[in-house]
Amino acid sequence: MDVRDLVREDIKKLIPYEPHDYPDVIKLDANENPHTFPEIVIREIFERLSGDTFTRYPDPGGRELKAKISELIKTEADNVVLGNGSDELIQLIMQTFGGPGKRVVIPVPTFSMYKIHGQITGTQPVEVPRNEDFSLNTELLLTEMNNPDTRVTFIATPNNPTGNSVPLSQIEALVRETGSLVVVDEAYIDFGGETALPLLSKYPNLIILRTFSKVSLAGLRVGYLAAHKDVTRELLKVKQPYNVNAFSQLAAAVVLDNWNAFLQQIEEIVSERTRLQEELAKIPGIENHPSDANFILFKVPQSPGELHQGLVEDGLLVRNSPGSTHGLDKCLRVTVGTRQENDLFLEKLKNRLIP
């Protein structure tokens, strides 16, 4: 027996995200925050640890965590649902209100899960094309929203893996002009770009998309999201009971309540950010793109796949092939290390690109 005969015929031709694994390299090719993390916050979350912590399953609410969150951000505890990981919500979204026969719209170039989401869930991926500075068309987006098989849009901002951020102004006027849901996902808000969070209470088709993996837990995959109650209690319906473990949410909560040791972890980021990009406008060959993120976006002058491997073998992983369509043919993307990794990255890509 073959057990591709059993497999959905739109399973078998889906290109899985499957992320490269190289020993021994400088990682920054995944966003994630190349800081220690802090030991005050190690230490309480131990002290907090109990046997229960292991032996018994974990709240499926998520009480404690979903109150110190709705605190943050400034809402009630019923508009919050906790994810493991914003994938797991990306594709809950999809099964709770996609399916086939409905479309699911998608600003490209993006984050793939979005397509790769949809496909799993049977939902119409449809790929609207962003304008050469990847800014939205909103105009045909527009036009893809309104379709009525539509029921989800998604925009990443700041995008991933282009960097630029989408005007709160922008956003508000495709949320109030379109009858389906958009989900704006904010996985890269705390570096920088407007939240759309003061859109919350005026509009019920909104949904905002967050996790702590960029910051601070991106080893043990908590992510949630914000929105009006007559959605969370759909997804709720969908949602698997035990998805987000008993030590991740307790993390989660202790991370909530030590925000400040990471405040400066993110300002270094940022500033390093910065550096970065007025470094690479300095390479012969480099043009790199406006970012509001932890990585930037840079196009050069050669081969991207052979100056990738050429890194490698230098010590250094940086993100290959972002995509090969819709501007980023000849980009690579570059995680914003410490200081030292930095330089480093800087030094190496100098030697591969100038005689």
Ligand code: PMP
Contents of the next structure:
Amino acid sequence: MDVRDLVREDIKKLIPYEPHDYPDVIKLDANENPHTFPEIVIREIFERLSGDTFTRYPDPGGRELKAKISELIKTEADNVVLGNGSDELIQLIMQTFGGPGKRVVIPVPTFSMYKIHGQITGTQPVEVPRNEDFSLNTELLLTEMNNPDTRVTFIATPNNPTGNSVPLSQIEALVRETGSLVVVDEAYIDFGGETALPLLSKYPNLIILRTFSKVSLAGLRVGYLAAHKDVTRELLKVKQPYNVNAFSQLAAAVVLDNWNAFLQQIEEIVSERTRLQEELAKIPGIENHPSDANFILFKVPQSPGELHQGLVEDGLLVRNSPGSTHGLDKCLRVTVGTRQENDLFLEKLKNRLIP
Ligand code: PMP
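Would you generate the structure of this protein in the form predicted in complex with this ligand, following the form predicted on its own above?
Following is the full complex, with the preceding chain placed first.
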């Protein structure tokens, strides 16, 4: 017997998302915060820990954390759903609204998990190419969004891996002119772009997706979404009851209580992004794209795979073939690091370029 014969045909064909593990490198590949987690926040998390945090199941409703989030984004706790990272929420949305015979619309290039969770849930991914400058092709998008089988569209703003954001007026036009759900993924909103939160009370088909991963808690996996209660009620039926563990719930609540401690780090990342952009623009052969996020996409004049490997040998990890590859075959993506990391990256990059 070959157990592989038992696997769903579509899963057999699935190309998985594979995070790469390179030991002993400076990680500029996963859009994490390069700065040290603030000491006062760690101390408060540990002060608030108790034995119960470990022995008891977590609060399935995540009440304390949801109360803080809803205060922050000026909505009600029932409008919020917590996730084990926003990846889990992408899957939850697809499990609840997708499925065989349904379609999910994805403006590409973008974050690859939208397509993967579409495929895992048997939903047909419909990829709509962005314009050459990576802005949205709204006409094409609306045609696909208004197909009667479309249930969900994912729009990342700022977009990964291109870095550009979508004007709020354009988001509103899309949400207003379609009857399907629009997920606005704001994973990088702390670094730039306009939030779609003001639209939340107006449109029941809007879902805003957020994560703690890019500024504070990538290792603890906490994300959330905000949407109309008719949406959150259905999502909660599908969600695993204990999806966000007690330690992560507690840590995220403390992070929100101490958000000021992260503001300086965000400012530093944004100012380093500007400096990195200016320095990249001076390097002959490199074409860098504008970014509102904590990373920069840049086109290279030689094989990106070889350049990536060369940088790994120099102790630096950047992202090769970022996102679904459409139009990005000559590109690499670098996360904005600390000033020293960025200097090292620029130096090594220059050394690796073939004259
Ligand atoms: N959305 C976007 C656009 C992302 O780039 C990422 C992380 N790469 C995620 C969602 C997932 O983040 P997490 O699961 O860590 O919350």
